[in-house]
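Presented below, as structure tokens, is a lone chain in the form predicted on its own.
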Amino acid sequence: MPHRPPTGPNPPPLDLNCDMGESFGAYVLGSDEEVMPHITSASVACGYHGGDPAVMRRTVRLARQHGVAVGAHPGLQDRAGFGRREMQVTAQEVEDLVLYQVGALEAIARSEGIRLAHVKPHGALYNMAARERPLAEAIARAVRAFDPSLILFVLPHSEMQRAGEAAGLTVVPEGFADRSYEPDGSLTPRARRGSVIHDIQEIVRRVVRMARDGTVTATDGSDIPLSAATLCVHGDTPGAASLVRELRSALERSGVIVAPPGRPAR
């Protein structure tokens, strides 16, 4: 289900994604509690690159509590580098570990009385993933043979979107409110400078028009199509929460309603 770019004066509705969970043990990561009340679906960590038994517990009870939507964030066995150093790893080792990622947060959505709506690979698993046919498929197939239900989040025009359109499931192009875009509509590398945008006008200024216009400014200042049906939001980035609060309030203004794929404005 390719998402069409917006045209006239109505844009398509946008859903305000935030990856979540993603404390463990006696560390404490991102802003949760803050962020929640602001968005409509959070992708929550599966205890490898982060998260653990109680927080994903924790995570899902406050978005039930919030009435967001909530998906499998699931990334590379690679705690010390958070999931954001690409490894080595096979198709059949990728779609082993969506599967089981997938599987542990639904046990625990279930017991909580939430079904699942999306998956949304992190980090170095989702750049991977986009660039490489085989790991995409990978991917594709765990979700399909888990839950061919579930919504899967794809960079725009990547592997992973092709891979998941092939296996049947919907896909819904995901954008990034406060990452820099190269050229080809590739993410900028995060070890290099100015990969990550801090300034929050800009960022308001940039997702305004990437909702309304379809497009983003890349690294060598030429506008790319970015057409996106949900946006994501890093809880990590310092002033996560005010970040949030402001585009969901400037998106509103605009006259773009915010609420998950599939499901009505709430």
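Next, report the structure of the form predicted together with another copy of the chain; the form predicted on its own has already been given.
Shown below: the chain alone.
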């Protein structure tokens, strides 16, 4: 499918966000330096599933240098499983661990002259909060208590979105560049074949359609609405940086302004 020429009504601006700062001590994860120049929002790990104070500072500096908005990316306390393993946590535990991590990052960011712009839960915490309202509410409470002007990145139509809105937060629905969608708008579970899209041209095509038309083709071939205002790209795969560069360039050629949410376009 050829890119549609940028005619018709202007598409809304789109944020490109990427998980960042997930390295830890001697362990390097992701290619933050290569990817950072091409994104508009960095979701920075806060020392639970990934990251540590030194990595957090380096990542905030790198984001500042490229004019990238900085958000917190809190996760479960499970470094061994990289925060990807669901575990039994209470709503109170979630509220407390989100506050802890957001506050820790904010302190480091503040010392670098940066204010946090958003919060995006990581991995299993993101998935559980999308499904379970009490956990979603706990996250929303933590964010509102910390700073009600922080934007919450959410899976569209999830409990997270509803809880964020009910708490009066600005929520920004998130799409995924390289993930396939079910007809009901949910992500195809990772364990299923085809859940992750590897072909760059296909990713580009899907993303441009999401941004311009607000639709994506689901696994059954049907087109479903998907109004993402921020798009998650991944920085820990080989060739991540060139994919992101290409994505951004294709979006801009299609007339999509790439900018962080809630900020004037550059």
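None of the values given here were measured: they were computed from a predicted structure. Whichever C-alpha set is largest while still superposing within 1.5 Å between the two forms counts as the rigid core. Positions refer to the first chain, counted from 1.
S.K.: Rigid core fitted, then: does residue 222 show a CA shift of 2 angstroms or greater between the two forms?
M.R.: True for residue 222: a C-alpha shift of 2 Å or more.
S.K.: Inspect the rigid-core superposition and answer whether the C-alpha of residue 107 shifts by 2 angstroms or more between the two forms.
M.R.: Shift of 2 Å or more: no.
S.K.: State yes or no: after fitting on the rigid core, is the Cα displacement of residue 191 between the two forms at least 2 Å?
M.R.: Residue 191: C-alpha displaced by 2 Å or more between the two forms.
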